[in-house]
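We begin with a single chain expressed as structure tokens, specifically the form predicted in complex with the partner chain.
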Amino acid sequence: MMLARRAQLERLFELAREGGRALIGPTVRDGAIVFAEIERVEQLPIGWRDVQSPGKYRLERRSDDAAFGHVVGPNSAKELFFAPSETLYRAERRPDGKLGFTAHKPPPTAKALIGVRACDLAAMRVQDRVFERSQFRDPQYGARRADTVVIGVHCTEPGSLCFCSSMGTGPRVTEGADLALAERGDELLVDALSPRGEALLAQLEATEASASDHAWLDAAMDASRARMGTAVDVRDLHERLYANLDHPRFAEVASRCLSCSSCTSVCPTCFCSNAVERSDLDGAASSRVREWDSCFTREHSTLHGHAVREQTSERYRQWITHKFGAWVAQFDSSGCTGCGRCIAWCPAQIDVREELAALTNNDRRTPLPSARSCDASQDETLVPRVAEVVSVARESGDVVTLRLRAEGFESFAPGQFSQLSLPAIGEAPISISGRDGAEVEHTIRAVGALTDALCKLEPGEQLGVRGPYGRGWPLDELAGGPVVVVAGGIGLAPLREALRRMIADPARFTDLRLFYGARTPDDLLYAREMLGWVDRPGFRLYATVDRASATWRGHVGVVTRLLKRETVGDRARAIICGPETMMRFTVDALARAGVPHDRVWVTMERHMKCATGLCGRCQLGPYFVCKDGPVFRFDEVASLFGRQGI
């Protein structure tokens, strides 16, 4: 550690702004301190504190001119490099028909930020682990955060919000930093924590600390420690929190949350977003833009026109759970790093510790996935890339399958999916029901007014398409034993790729049944190909449907009636794609044959928007559905299965 006069921040702010750096620290700014362009030293916030209490926020002036001397504003390096707004790509229909899809590309800014707190400095990191160490990795994201120079502070001042000290961020900036400064009356202790921040130090007029400027530190920070405002008991949190899913709190703290987003939107890990279609007036061009989002939308939960967290206490279950919970299955950290911004900026002045502190208020725990390790990101743009129409087969009245010529199906594997998008409607996540050399097909049935259009394809016409995503079904897994497969209604397309791989591979899956429910006979689909399945030997096909006429010689009733009529043996395993209700009553039908939990596996659904864990939709408890499912094994999701608002 070195000591210099404070003075020689004139000297760091040339350093930090080298090479054109655009400098970012702490400014009033419409009275509060924001975190925002600066250039000279004088535009820090000198002399003053910001006061904050649930729901209040003010400046008031300190008795000296210290320019640290305050805590955190409402805003932080979050949206410096996850931007509120931002477009992804721009698509276009050219007058020959094709499409084209061009990725947005953020102008590379390279940037200095000074004055961060741990508590930040943490957050970065959550949100560098969201955004570029998962499994997908947002290029928008990694342009704006690469070659950051980041000068962090000391906390020798906590604020009554402030639970750094709990949630074990801060106060003493440790990592994530280049430098690390602590500000003393006109006297500055600093420490390069990277060599770069050596690099900077070294340019600096600045002498070896010594032990009793060390001390002081340590002092300073357990002082800062022992200030904080209440803590927040944060052991076992993630597993005491999912043990108390129908806590009365929760309706309780509905009353008086305002489901505004402000609490998500100054969270400066919180990273869910919103992808919408920005069309051109003449429908040939379209943006695609991301922008922020919150749990607490409805439009986040929304499936199929209904929101799955309808209510309040649903939302800030989704949220608290999330932030303290799941977020720990997710990315190994909570998503929580004790700024105390939810409660400064919250309108309706809820404190979250207090809310937690309610909620956990027993010994229940529930055990939480551990966290997947992601040995390898890959890149992930959400650009489309193009695909041409070479046939469509027309399943049923409002059902058809698209065969597409597209790249970048080689890997696939049965049961994942792709995202399908048409320039000027819209992006949606279709399961792949089969695969044949460069072809992939798609069974979709025309339920809005994207897949509307794209029923209505014809070949030779062109579509984007991003893909494959998420786990499939477990082949490997199943092979050996009696496979049990139930379909319902369009369940049987994500179903299908793996059913052919099965059927054509006799020696691995000697005894295979499929049972598939539909609605009428005319809604069956794959009938032809299906028959022709029949004749394999050790393959059984049931197939029933909710109404017919009198002419229907097939079964008639739902598909679990069938199940209880065969014996199916308990060294069986099933896969089951179909509406919820129709996989619970399966679940359970099974079970009642002895086939145990964790030999059914599901596909689960939620809106995956992005389908790479990115926006938060999909997300179900611990799981980003569209990355970590959409095939689960049934005991991974038992406990929240059909339940509702989760």
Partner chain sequence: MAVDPSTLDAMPFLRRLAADARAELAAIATLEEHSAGAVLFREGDAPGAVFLVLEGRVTLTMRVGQREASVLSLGADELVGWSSLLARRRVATALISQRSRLLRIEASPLLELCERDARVGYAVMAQAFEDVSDRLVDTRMQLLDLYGKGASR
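Positions refer to the first chain, counted from 1. Since we're looking at a predicted model, the values are computed, not measured. Under this definition, the rigid core comprises the largest set of C-alpha atoms superposing within 1.5 Å between the forms. What changes on going to the form predicted alone:
Annotation for H607: C-alpha shift of 2 angstroms or more between these two forms, rigid core superposed.
Same protein, the form predicted alone this time rather than the form predicted in complex with the partner chain?
No partners, no molecules, just the chain.
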């Protein structure tokens, strides 16, 4: 550690800006201390402090001219790297009628950050884990984050809402910065925390810090921890939260919560987003734009026309259990760094520290499953490839199967899905229902603007495709014993390729039974193909409909009525796809027939949006459905399955 005069800040500004870097630091603007581009030391909030309490924030003059005598304002470094709004790609229909997709690349903007608190440095590391060190890397985030000089500041004067000490993220800067400063009157204590920091420090006029200087900083950090506001008990916090999902406190806080999203807007770690289509006026081109979103909005939980979390209490539960619970399983850290912004900027004065204490005021624990470890990270630009429709097969009045020719599908696992898109209309996850040579099939029901347009495509037309994504059916674990396949309606589509592969391998799958239910005989999918399966050795088909026609000679009623011990067989394993209600009753029927939860797999493919886990919509406890699923062994999700608002 070195000791320098505060006058060296001007020299530090010069060094940080070398190479054309934009210098970002705290400054006073619009009645708050915010992070913005600055050029001179005089633009720092010299002589200002921010006074915060639940729902309140104001500036007041200090009795000295401290440059870093404040805490944190309404914004953070997040917006510098994870843009509030950005174009992902442009799509255009060319004069020859073909489609083209062009990725948007942000211009290089080298940055230097100064005055970053330990809690915000921890938030930057959390965002790095989300966007750069999970299964899918976001190259736009990576481009903005690269080659950033970071100068942190030890927090010697915490605010009343700070609880970084509880979260283990501060007040001392220990990592994530090149230099760490501590302001002591007209002096700066400077720590170099990286080789680049050492190079910067070598160019400052500084002397070696004494033992008393080290002791002063240690004492200042101890005093800072002692002056923080209400502490948060983080011991097994994620387990205690998930043991209280039905706590009445959620309804109580919802009576005050405005669902205004202020807390998530100011949070330095929240990453929920939405992608929207922006079409040119002539319809020849469009852009897909990603924008910040919030799990407090009803629209955020709306997937395929259905709002998963209708009530404010459900949305508050989703936020707090993810931030302090599921985040630990997904990213190996809490999603909260203890900065206190969500408390200060909540107009209803909701204090998350009080809510956590109320929600976990007992010794109940529910072990939270670990999220599945991801494969090696890979870049994901979210830009589609062009696919061509080879043929269209009408399966029923509102269902078609598109056979597509597209690169990237040389191999896929049964149960995986693709993202299909049409410019100016949108994008949706669609399960892969099969393949024919180099061509892949997707079976689609027309239920909205996009799926209706997809169902109207003709051979030779083009669309966008991404994938394959997700984890499929565990064929290796199914082999060797009776396999029960249960499908409801279009739920047969995600199971079709698994059935094909098992039927084609009778040595491993000697006893295969398909239980299939549809609304009417006309709604039975792949009827001609299923007739061909019936003659295969070891295969049995049980079909039922809700409403029979005059010529129907099969079963009538729900598919679960067919699941008896004598039809299921001993030591059976089961895979299921259909509406959640149907799957829940099917699991119960299978249990009565002797099939335990750890031998049952379900797909949650209805609960997906972006396919990469970066939009935040597909949260299911500790899982991102699109990355950790969509196929789950039922005992992994049993405690959350079918629960209202999860």
